[in-house]
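Only one chain is shown below, in structure tokens, and it's the form predicted alone.
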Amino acid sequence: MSVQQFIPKPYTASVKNGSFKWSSPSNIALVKYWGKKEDQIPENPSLSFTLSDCKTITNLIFSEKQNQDNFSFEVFLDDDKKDDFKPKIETFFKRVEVFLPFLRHYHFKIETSNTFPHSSGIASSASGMSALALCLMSLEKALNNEVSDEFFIKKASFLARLGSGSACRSLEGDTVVWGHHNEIKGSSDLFGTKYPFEVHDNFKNYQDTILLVDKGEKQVSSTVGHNLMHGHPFASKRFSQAHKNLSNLITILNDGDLDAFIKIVESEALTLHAMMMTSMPYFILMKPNTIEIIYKIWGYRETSNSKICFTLDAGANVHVLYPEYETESVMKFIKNELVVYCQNGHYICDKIGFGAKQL
């Protein structure tokens, strides 16, 4: 599909006011995307597990207005007005206006809440922007009832990407790919797509316990980090590596090879942070307790023959991944040996989920 296909024809219906409500989850990338081109296009493909319980719930209330010169909206998080969220939403509206030409026709009240703490290291931009995109697509569908379910999800993912790149992977589940890959038919740089191949039972209902090492704001934003990949001395090798790792994961996910899965997932996490440490300017988002947790996981895996592993987003917090059948033993290990490295002992238990839902 091309960008032009997301520009709508004149709407056939009118809607004066109403509301739409969606919940959309966060996701955790196994193959990381780091570095992007213009218009939120990724430099390499990524693959993620959709989460289940870490999600954003957004209620979009809209009413028709006369003056169409400007965007008109207000944002609330947990019933508190958040004017500091407005610049990001306005930037998003400007990016998507050509695809949603009704945006200036309404005043919007955006009511949002997360099932996880803000700045907890969970990708709230992914869940938040995907939930908002779905609400806006519900309004477009009300204005044009010829929008098919398949097109609805594709365009919502396309729009979410323009708000936050990883948001395009949050609409469906349980495994999503974003970015063109030669071996994955239908994969696209423009939107996320449901992973099309067989996944072994070993990976069904996979668990993700997020250890909150540092709940503060990151010293370097992901946007800045992505831009530092322009001219990075190892960028081209990294992009090739991501393509190769995704190719290998296709076989691994089909065969259920947990040991091979661990090697790729942990290598991807450490490579992501290696790119940060070798950019110019360089920076480190891991904390000492991040490193301590990684060593503890390696030691536990060696002595117990567990299939536990870790991955990291662009931050200090650690996602502990493990098969469902290990839940009892791994949780005992986490409580006994890892919680001490978490800020205020906080962690979040989640698992693979199946995408967004209209409420």
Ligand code: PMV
Second form
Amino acid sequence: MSVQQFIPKPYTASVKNGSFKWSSPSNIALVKYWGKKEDQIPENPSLSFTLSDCKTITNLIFSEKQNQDNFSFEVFLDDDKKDDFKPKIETFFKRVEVFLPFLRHYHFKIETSNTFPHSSGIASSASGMSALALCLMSLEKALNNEVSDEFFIKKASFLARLGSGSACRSLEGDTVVWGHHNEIKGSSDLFGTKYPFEVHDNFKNYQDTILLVDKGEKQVSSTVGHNLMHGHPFASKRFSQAHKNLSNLITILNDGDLDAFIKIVESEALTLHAMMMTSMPYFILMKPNTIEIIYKIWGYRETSNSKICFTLDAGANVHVLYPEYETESVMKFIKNELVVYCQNGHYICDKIGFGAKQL
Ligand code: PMV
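Condition change, the form predicted alone to the form predicted in complex with the ligand:
Now the full complex is given, and it begins with the chain already shown.
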């Protein structure tokens, strides 16, 4: 599918005002996206588990306006006006305007809230941008009744990607691929698609407990981080490694091979951070407590039959992944041995989920 297909024909209906509300979750990548080309095209394919409870709820209230010179919108987070969110949304509107030509025709009030604390170090860009893209698609569907369900979700993911790359993996569940991969039919650089193959029962209801090691603002924005992959000495090897890891994961997910799963997931997490540590300028986003937790997880795995493992985003927090049947024992281990490394003892219990919902 080419970009042109997301440019709509003239709308057939008129809508004066109204509102649309969506909730959309965060997601955690197993094969990481790090490095992009122009227009948010990823340098390599990625695969993620959609989360269930960490989500953004966005209500888009719109009313037609006369003057179409500018975008007109205001943003609220938990009822507080957030003018500092506006530049990011303005940039997003500019990027997607050609695909949503109605954007200048309305005044928008964007009311948004997250189920996780704003300053938790959990990025709200994936859940936030996907929720906003879905609200905008609902308006497009009201203006053009011919939009099919399949196209709706595809275009919403396409738009979300233009807001924040990984956001395009948040709309559906429970496993999503983004970026073209030879062995995954339908996979695309333009939008996320539901993982099309069999996934073993071992991964059903997979658990993700997020240990909040550092709730501060990111030292390096992901835009800056992605850009540091241009001219990075290990970039091309890294991009081909991601293709290979995704190939291997297809068999692993099918067979339910948890030991092989652990190896790929942890290697991907450490590779992501290795790319940051070897870029110029270089940086370290892990904190001493991130490393302490990783060693504890390795120790626990060695002395038990546990299939617990970790992954990391572009930050210090640790996502602890484990099969549902281990919930009781792993939670005991987390409370007894890992919570001490969390800022204020805070962590979030989540699990694999099934995507966005219209409210
Ligand atoms: O969506 P962005 O541009 O914030 O990039 C996020 C990249 C990682 O979270 C580090 C990895 C991923 O694939 O989600």
